[in-house]
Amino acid sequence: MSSLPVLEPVVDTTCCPPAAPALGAAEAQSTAAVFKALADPNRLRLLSIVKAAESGESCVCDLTQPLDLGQPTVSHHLKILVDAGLLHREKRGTWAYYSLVPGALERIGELLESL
């Protein structure tokens, strides 16, 4: 009786091998969610008042005025930067006073060199 021939599988060598994503799945998420927080024109400008402030830190009061926004609606608009991890919050009696997080800005360049 003959045996069968043993098969080896085929192994093409001209192709190279399937490149592991350089994010994973939590990297993109979070990475996506800053990304976010920028894509709308008044948290961009909201970030832009903040830095320029002479103190380096602004009231909530001082950011309404400027966009011609509601207190609500600026407040969303910054809870979303912090949430991000653009801004620092700080609550001093009824006053919310933002800032920026040391290297944010400076992160989110590292983020997008890191594509």
The other form holds:
Protein chains: 2
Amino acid sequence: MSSLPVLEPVVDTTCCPPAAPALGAAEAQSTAAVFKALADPNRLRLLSIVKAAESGESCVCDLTQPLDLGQPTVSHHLKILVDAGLLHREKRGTWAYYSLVPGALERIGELLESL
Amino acid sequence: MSSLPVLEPVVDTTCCPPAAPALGAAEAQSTAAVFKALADPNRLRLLSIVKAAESGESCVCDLTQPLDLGQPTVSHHLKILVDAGLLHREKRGTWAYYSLVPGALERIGELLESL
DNA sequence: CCACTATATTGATGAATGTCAATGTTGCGG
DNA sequence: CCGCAACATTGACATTCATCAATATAGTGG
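Right, the form predicted alone is done; let's see the coordinates for the form predicted in complex with the DNA.
Below: every chain and molecule of the assembly, starting with the one above.
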């Protein structure tokens, strides 16, 4: 390594200053994953129903009918919401009960402010 | 209309009470549209860069390089953000300047609370 | 009027996604 | 042990989406 390449700084401020580095690529990907979970109307309705339940939890059988979707599809959406950290799953007997993860929705608001 | 059909109430409370109607289908769709716009890492970075700009606005030429994307792709993402009501577009001369719509991010937090 | 620059639009392509039918798994009652 | 009910998983299919190359549009300067 005898000759270092002469890299010119390339300082063409043609338009505006480059500004701060802002959001990193990896950070953006994990944040986008949360919004991907919210980017479906049926998943939003699932969250809404679970949130509105008196006991704070709902089983799959209560979620299938109001959404007019097949049971496998509802289970699929619920899994996405659980993986995103928005819902909690607890199996009691034959039933699976889903409930909102406390503070999960509030944390999304903070994600937006930290952009 | 002489004979009203005798529809049985079908009251099988096998699991839990049906709970409140919660979020409507149409409402869920428009809300999901906003989150769809946020469900991409490159669009989140665009929002972040625009937000971090000193002047409060950025032109496309400043957004292409840090994202390592082609110019048509960046324009495409910006259009999606504008259509979602998150960015404002103003063309001055040859350049197009994008800026955050005031209060747009805050309004998303309210969307989550109204689930 | 003619290049040149910045941005938008179009068309194509591969990847991701939502949905369902069919099947697998688990827990309960007889 | 057997059958049933609730839920999850798999595979297939159609749709949507992110990206790029090529082209179109609009504004600027000569």
